[in-house]
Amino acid sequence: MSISTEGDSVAVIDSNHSGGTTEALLERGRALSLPLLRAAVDRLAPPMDTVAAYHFGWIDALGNPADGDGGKAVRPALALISAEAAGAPPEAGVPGAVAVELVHNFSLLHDDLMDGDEQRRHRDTVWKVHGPAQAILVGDALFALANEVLLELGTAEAGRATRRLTTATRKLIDGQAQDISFEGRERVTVRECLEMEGNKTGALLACACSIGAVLGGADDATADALETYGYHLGLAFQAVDDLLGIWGEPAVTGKQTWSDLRQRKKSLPVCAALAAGGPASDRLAEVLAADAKATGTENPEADDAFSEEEFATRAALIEESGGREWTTQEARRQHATALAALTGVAMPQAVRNQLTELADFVVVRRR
């Protein structure tokens, strides 16, 4: 494999594995995973199930029935292959790939109306359709309905994969919280970033990569290195998303360009950037200074004094310093670490060469 950061190119590149195999996983994710989450989503009551539809994309702003892009199912296709790297089949994964599914778009629900994103997946978001309150209510309640999936099971395995979502959602919103008030800061260690994002993004990942086996009856060494591999994978993945944030293509990724310099976000290329030393990583540290100081809570208008040659004019300071190289060999990193974690498990090799071919699509994804 090679690192590529020209153009929109942001990770590894030259993968020996087939991207077909992967739009296959992710469809079979998607088809056995559905059922059971249109299932649950059904239980809320009106206007959340309405609302929750919208979410998904199952229906449009008017309620017509849509095709919308329902995300990337990379945590239910996951969800599914440890179920088989458990031995067990595929469908033994299902309740674990909804109730992950359901914890994450619990977390984007609320996530969008706290950093004030009025686009996703290429459309309006629940906050901006349809209020607030409805993107707060869903949220709570797709958290619900994730243990309920799980919980009426019955079963000594559903009490074991209860116990690591609830732990996995409980570092997520740790994360959101450590996000949130990164933006008030000047400087964010690198070292904070990712402890940050290992909450946010590689706890569920996690769980996403081990539930499935539980399920299918895995013990706990087993889980607990399936485990290890999602955290790393997820790292690679937030890695990939903060390239993203700041050099994605907008009619690709869905979202405004430069959306994460927009929020002030203190994602990896910035804090590496700002660790690098040097007359642009200096010149960018006063340039946020400022930013900070006209952005403050006295003057939550500022954002719009901006210009877009500013927010290029920040990106091009990142890059100069080493940010945006620095998160692309990161991005590898830990797409190695991941890998190696699965060395001792025993598991067929097909399902070993999925959760490769997963892991190489993680960073070499453009949205």
The other form holds:
There are 2 protein chains.
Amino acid sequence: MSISTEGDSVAVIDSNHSGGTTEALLERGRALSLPLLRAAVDRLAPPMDTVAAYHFGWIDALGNPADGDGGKAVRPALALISAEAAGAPPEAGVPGAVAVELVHNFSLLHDDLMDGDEQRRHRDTVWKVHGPAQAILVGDALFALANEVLLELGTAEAGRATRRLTTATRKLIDGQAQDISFEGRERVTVRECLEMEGNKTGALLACACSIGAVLGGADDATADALETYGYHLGLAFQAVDDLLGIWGEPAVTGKQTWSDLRQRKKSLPVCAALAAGGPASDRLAEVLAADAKATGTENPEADDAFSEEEFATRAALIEESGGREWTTQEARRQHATALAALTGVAMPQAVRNQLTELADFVVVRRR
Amino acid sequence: MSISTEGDSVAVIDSNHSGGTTEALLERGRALSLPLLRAAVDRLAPPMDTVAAYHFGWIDALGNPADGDGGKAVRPALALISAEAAGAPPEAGVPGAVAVELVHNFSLLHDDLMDGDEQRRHRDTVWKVHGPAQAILVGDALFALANEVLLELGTAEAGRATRRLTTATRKLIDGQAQDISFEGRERVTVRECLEMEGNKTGALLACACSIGAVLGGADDATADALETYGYHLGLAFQAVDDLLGIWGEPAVTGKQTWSDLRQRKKSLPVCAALAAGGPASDRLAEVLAADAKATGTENPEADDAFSEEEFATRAALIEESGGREWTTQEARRQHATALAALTGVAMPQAVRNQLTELADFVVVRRR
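Having gone through the form predicted on its own, I am curious about the other one (the form predicted in complex with a further copy of the same chain); can you provide its structure?
Now the full complex is given, and it begins with the chain already shown.
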């Protein structure tokens, strides 16, 4: 395994696997979970059904059918493989895949509104198109639907799965609270940042990796090991996201340029750069401190007033301080820890290969 | 039972019971559920724990301990009686009482933001004090906590209770969606309004009345009958709320004068007045139609531009059309239907008396 971080690439490892297999796993996750996901969304009272359909990319802002980008769907793919890890057919994981995807999208709807993000998946965000009230309401509805989809199974396994999902959702919300509070601070330690990202991204990805197994009848020890895999995979995923949030190509990511810098996100590259010390790190600290004083903590949108060059300078300071390189290495470390968590878990070799495929995908993606 | 609607009173029946007993039931509900409620809220990551404590009236806006109005706490009281209806001790209903109260307060946090309401329980609302992001986030957290409090019991009964709570929460959200959509319409039928109120208020009150019984081991038939009682009690409750939303005393209700008219709520008195026909009804329709044209549907806050006299005129037109009287009668009808639902249900006479007490309280309250 070798590190490749040349140019604007965020690839962290050279995967031994073909992208084609990963694409097939993601496509299977989407295809198997879509009917139940659409049926769940169709239960929503108007106009929430329409707003949700827009969010998922099934219709455009005018209500016409669309084939929009519904996201990478890493979580549904993992939920189905998780069922197979417990020796169950992938279909056993479908309600878990749908529930996790519903919670993920609930958080996107609310986070985009809280963060003032105007673009997601190459389209205007829901609050921008349908207004803040619909973003709040449809988010709430997706959260409730997630529990409904699981609990209507009426089994003891569904109860255990819902409990794990609830724990993950609470952490997700804790993580968003930490993320917001970090924006108003001058300094955030790398440890605090990792804790926040573990809550915000790790917990739900961990749940995606265990929920299928729980529904498939796995014991708690197996489910816990799969959660550990998913948690570290989530941290690797987020480290790559943080790299993309600064150095990603807007045309590929579907977000604004310098997205995370505009939001004053204290993401991993920023925290690592500030912790590194040295001239570039000190200069970055000065810039961010002046910034916080000038605009206050109450109005992050004021960042939009900065020029593109200002953001480019900040990105360069982060890179010069070693924040980009450290984050790339961290993604690699988390990737390795994730795979190590599977060592003691009995599962078919084909399933283990799939979990390795997806772990590799998470750290070599460009969006 | 006689109707008394003189002056500005919204009393719908003359109760045979003393208010003292009701106060004792409400106080018991508050006292028994508060430790678990506070413990649940204490689990939230900062600053969400502080924001939630402010919302519940435990601290003031500066963070100092307070003894604020935490609401009437009708739902916790009902959840404990519900456990007793199943022959269990009231304590068996406590996790249900807390879960329902958490969902209720999740909806208040989000609804106040969506509706732009600045006052609740004689204090500024959370979004007004702590900002929209915290109102969204803490609402989400309370919703997740509600499921957590039930599911961590780890019993089959807890799974059934969570399923009922999830169904009720989905209806609650449907009801808020309908409520918002009605504000932008010129006309809403009485039937549509009752359906909306059944979702928004009836469903969760129904759940409060069954959740304790489910946790106490009741069968589905008993739980369903208690839900029917609670559903109609909720509709009676909401009819009285609609009367208070127009004719309530701000000093008593803790809301603005003409609160519902400011929000353009198509509440029961308005829908009934519009459906009644006659000169006052026609005049009201004209006023509301002109109103909708003048301000557009996108900016309900523009209503604040109207004078107190304008709202007084509207209230008078609603009353002259018979909207106030019809709503008073409707509260009485729903109250009777609620009590009738208990007829076939076996329960101790003392418990039956308590359910009657609380039903009476709901329709004679002034806040």
